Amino acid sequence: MLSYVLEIGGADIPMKISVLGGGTIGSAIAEALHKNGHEVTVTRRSVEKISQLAKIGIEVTSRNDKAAEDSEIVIIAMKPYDALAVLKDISGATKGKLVISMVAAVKERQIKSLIPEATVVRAMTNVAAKVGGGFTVYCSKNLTEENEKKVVKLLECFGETEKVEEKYMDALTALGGSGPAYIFTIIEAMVYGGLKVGLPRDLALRDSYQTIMGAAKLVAESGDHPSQLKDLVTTPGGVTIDALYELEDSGIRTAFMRAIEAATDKAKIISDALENFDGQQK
């Protein structure tokens, strides 16, 4: 097993980290950091609800503030106000630590306000990050080049990272963090279609999955445009044409512009609202 540990003195050496919030996001990046390697304490008011953790060995706990102390990296995957009320109660645990946060629509700025003697960054992944296929972005304005490679190596544990510009997380949010979800509109929809063509349930879902997986491959290593693609399975008097023309009679396109639009949209307004909240009351 490929295991992104960090190498310290030239030995690889295990992480200790803790992941509070073990909802969809917090339990899919503790287990792929489970899987390569870290030591990992995932945090939950019901520890009923990660019961499936516990049993591949991350311990879980109801405790925020003793994961954060008795850990080297604190990731926080909660929903925003949740986050800041945390955020505020662990000051004291994170004191010169690496503070990552996966909270939608909260700034870097507003999370250091909270625990000012951490590192922070602000990143966001998406749920594919479980089996180690997503694309995890991050921005902090601060980090010395070893925190940068600790950053780097740990987000590399869920997928692809690269860091951006912080005006850009809101969309990214959108666009990537809410991305499966898109994609798996796209496959029960194929599948349907499938089913209304007399294919069985089962090969209808394996032949759509895997087609997708297939076209974004052939993008991400052909370096060409999908236009470009596009056009050369599209045949003159051919059965794609006829589909194609289906789809975009829909507007397909338009619909997932909006939808991407809307999700920065609504990510920008909860973004707005934290502004003045200092993580005690809204």
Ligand SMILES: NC(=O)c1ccc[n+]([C@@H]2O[C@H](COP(=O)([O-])OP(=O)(O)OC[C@H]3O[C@@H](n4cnc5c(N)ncnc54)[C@H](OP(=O)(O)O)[C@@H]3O)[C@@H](O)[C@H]2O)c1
Contents of the next structure:
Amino acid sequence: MLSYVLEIGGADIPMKISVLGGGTIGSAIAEALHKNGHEVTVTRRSVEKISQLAKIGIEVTSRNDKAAEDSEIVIIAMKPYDALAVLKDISGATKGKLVISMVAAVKERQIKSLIPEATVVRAMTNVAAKVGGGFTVYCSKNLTEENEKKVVKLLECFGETEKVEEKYMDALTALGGSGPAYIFTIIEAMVYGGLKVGLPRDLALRDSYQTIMGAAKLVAESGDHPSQLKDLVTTPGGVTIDALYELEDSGIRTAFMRAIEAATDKAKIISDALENFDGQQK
Ligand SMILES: NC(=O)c1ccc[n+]([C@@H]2O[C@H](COP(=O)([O-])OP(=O)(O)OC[C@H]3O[C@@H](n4cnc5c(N)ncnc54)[C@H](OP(=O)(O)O)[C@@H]3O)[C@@H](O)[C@H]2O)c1
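Show the form predicted together with the named molecule, please, the one above being the form predicted on its own.
Entire complex below, previous chain first.
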């Protein structure tokens, strides 16, 4: 297969990328990389389950070692125990390569101990990466300036990206990694609200997601605090305050705070349980 380099924004970006673990996240990011012109290979044991990727020109295989060997950047997107076992197996194939882990709860140090000759980046994205709408945070102790440029350009295929301290990773997993599930719940709830007051289903769905996208865009682009923007919408004695009254009465804010705290705690529990796993037993 042809290997080439693409010049994007002044940084030379290696184009051969393997995504080990073509499940929900692995398939989403593989599609995003493919759409951005990269040459992508995706692995999983049941390759027949990713035939839709093969149809759009992504190479699919069950050989992690070969996929890693043949690529310049390796991304791993498996569940933690699978990822650690696979990394241990393919250690030799990652020598001198950039390895980006999308795996929740596994610390950079632990990944590095299994693939000591690779440059390790720990990242966390979300499923919106599939359509370039993700937010990917990453951390790494040993990135050269050149490698950092490559990492940023690659992660920008998934949407926005930001470097963070590793101590925030569990909380960011709970907030942005799992976040789409919370927003899907809100969209679903808004649609139900629309149905309850007689809106056609399709119209209720479109009105719900467009409203969420528009509100998010306004927060991002205006730089105003959400509470200021909320006040703008809330006319004294108007319609919105009645809805906000019901939402506050249902404890919506504490529900979100508890949800994100619970998910962060869970990520920490998993991380602690993984601490002494050496990639050997399952
Ligand atoms: N889902 C999300 O929204 C999300 C968001 C952020 C981060 N993450 C993180 O991303 C990771 C993957 O999550 P996911 O939701 O995508 O899980 P998933 O859908 O279960 O995908 C994991 C994939 O890994 C493959 N796999 C397991 N062992 C393998 C092996 N030895 N060789 C090759 N492939 C193997 C599995 O396929 P086979 O069984 O066919 O091999 C499976 O398709 C997790 O660490 C998760 O925390 C997920």
